[in-house]
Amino acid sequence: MQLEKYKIDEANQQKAAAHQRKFDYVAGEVANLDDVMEKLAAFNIAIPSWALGTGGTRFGRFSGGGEPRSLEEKIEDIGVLHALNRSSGAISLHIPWDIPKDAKAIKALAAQHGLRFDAMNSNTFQDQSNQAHSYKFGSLQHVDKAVRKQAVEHNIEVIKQGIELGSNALTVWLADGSCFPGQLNFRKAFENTYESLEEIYAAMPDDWKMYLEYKCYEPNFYSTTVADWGQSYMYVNKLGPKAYTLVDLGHHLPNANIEQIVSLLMMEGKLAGFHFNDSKYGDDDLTVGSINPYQLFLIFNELVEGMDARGMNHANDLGWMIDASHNVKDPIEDLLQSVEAIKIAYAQALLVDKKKLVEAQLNNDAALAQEVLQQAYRTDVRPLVAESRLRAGGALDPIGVFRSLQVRGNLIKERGEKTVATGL
């Protein structure tokens, strides 16, 4: 389905004279508004072609209701998340979950919905019906060459899928590790991994990057091949220019640093982008901004800082991505808030005010440059948000509209309720 652009007009008009009231009270405070407002615009998010359908628990899965039961269709269900927030205009696919059968079609089909392809995902995290040997104890890593074959050959194919939709990333995360002490030769296994990783480099096209994602446990509990931001940068770094660690902020040990890894990956050059969702135990894979806002926002100060120091454009020089599961929640609503928290983080990392920063790091003022953060970080930056969709077509309200059309029940009589979506 697609939603009917008066449709979205006629709610905005509704909501146009409060919203305007709160825009102009925010943006007279705003020195660099135009500049804030510009880059507000340009700033997607990709949306996991995965993320479309209820996700679920280890003990269970309760299907939401009119579900996606095939790519063309969450591809359409992208579309309606970009037409709402205009600021989703891109899909990131997930192989063999969702191979196109026609890919032209396809990428004429996500044209239509104002979408491009993002970075495509590989997955030797599970074995597939077809395949002739089984990842059980590891793909890439594995102490068999025949497995490691078998591993790196998909990724090689997922590259072809990537070329021929407009793609120029491969992300590559691995459940490799070990569940027991001894049960694996930590060397050999980083060796092995490390010349598979060579051969899916050597496959890739000039243009292209690939995102090496790392994650501290899980499937694996006592070790993980790529287990850490350490572990990812010794690999990219081997491999070359075109291997970058990407940093899912979910993947890491209680009470990590986040926003200092981030500074000094791109410092290195070697920061392919994030994967944002929101944690409170470990790799909960919750809502973006739903449990620590204020870390979201001092990891996009780091961001914004450290890509005005090597002159990279914020919108495109980085892989942005959600990466969440939705049990309890509509997961396009979800989604439209995982985006909202993230424009916002953004928004607020753009109105740090830099010279007063620095001035106080220079002269050690620890309390001051807490409160230049705390200043960006408490101003409420959601209408100059509204403001970006609204000027791009986009709806002020996106739950509300979301709601208001009832679209998820349009979208059950459509599909039906029992639907599950592809991948889950």
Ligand code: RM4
Second form
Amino acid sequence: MQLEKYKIDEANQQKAAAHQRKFDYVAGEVANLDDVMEKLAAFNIAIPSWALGTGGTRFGRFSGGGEPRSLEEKIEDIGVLHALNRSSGAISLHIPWDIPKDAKAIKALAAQHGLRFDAMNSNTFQDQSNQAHSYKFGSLQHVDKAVRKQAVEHNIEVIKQGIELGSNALTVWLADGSCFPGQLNFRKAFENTYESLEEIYAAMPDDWKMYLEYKCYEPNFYSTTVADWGQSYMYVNKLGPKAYTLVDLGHHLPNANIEQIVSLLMMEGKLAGFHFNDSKYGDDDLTVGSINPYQLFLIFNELVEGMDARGMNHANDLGWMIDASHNVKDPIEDLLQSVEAIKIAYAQALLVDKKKLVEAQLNNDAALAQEVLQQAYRTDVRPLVAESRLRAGGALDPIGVFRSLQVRGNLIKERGEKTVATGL
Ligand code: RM4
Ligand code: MN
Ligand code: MN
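The form predicted together with the ligand is what I need now, so please give it after the form predicted alone.
What follows is the entire complex, opening with the chain shown before.
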């Protein structure tokens, strides 16, 4: 389903006057308005191919209907998202959930919707029906060389597919670890994993990056072989300049200071980028900004400060991806909310009065530092983000338009109630 531009324009017309008032109000307060608008326009977030269907838990799954039945239909859904918010211009594929049968045709279809291919994700945490060895006791860490070899070859295959699609990064997330004390020799598991990663690293083209994602627990409940940023950093540091640490917001123990992790990884030039989501307890994969928007702002504050300190391009020098799942929301609405939350946090971070903050830090003035941060955080930047969408041809009210055009109803008519998208 393709959204007609004139319908978005019509809907925008109805909101135009109210929007203009709100925009003028906040814009008048922003000293670096042109710079902020330019940066907002350039900032895109990749959508994971596994987030277009309804997510489930081990207790059940309740589909809302009209789920994409193929990679082509997933691309169409991201096309809808991008047409509405003009900020979701990339797709991150999970192999083997979404193997392109004809890479050229898939690339062309994506391009029709203005989409490119972001990082490729390998999957050695599930067994596939046709595979020789099981990953029950790990993949890259496995005690049996034959299993490790199979997992390495899978990753190399994913790189090859990525090359055909024009991607330039491989995300490796491992479920490897152990469920019980004594099950695993930690050092041996690290060494095996490192050796396997070295082989994958060697197969990457020079202009590719490896994103090594960490996660503190689940599906293994006693130890994880890439459990935290420090462990990921140990691997990527040894691997070389093409390897970086990927931060998934839901992969930390409760109350971890993620913004500090981000700042220090950037200082070392080893931050790959993000899997955005939100969580209350664990890897909940909830809508970005739905639980702790202040933390998201603090992370973006460090990102903007760190990227500027290193002269980095905000839009392109790090990987920006969503990794979420939705049990009770329409996946497309959920993703619209996630992208919006990310752009809001980014816009707020761009408004931080850096000079004043540095002054406060040099004077050990904790109260002023808090004033500066919260001044930016409490600014309602939604009209800036909406204006940036409007200028790019998107919708002032993406969810409103999604609903009034009855996109989900049409998708159900086209695809049926009971379709199931590949993914978790
Ligand atoms: C993991 C991790 C990976 C994602 C899978 C589906 O928890 O976040 O990035 O690919 O879930
Ligand atoms: Mn992730
Ligand atoms: Mn996760």
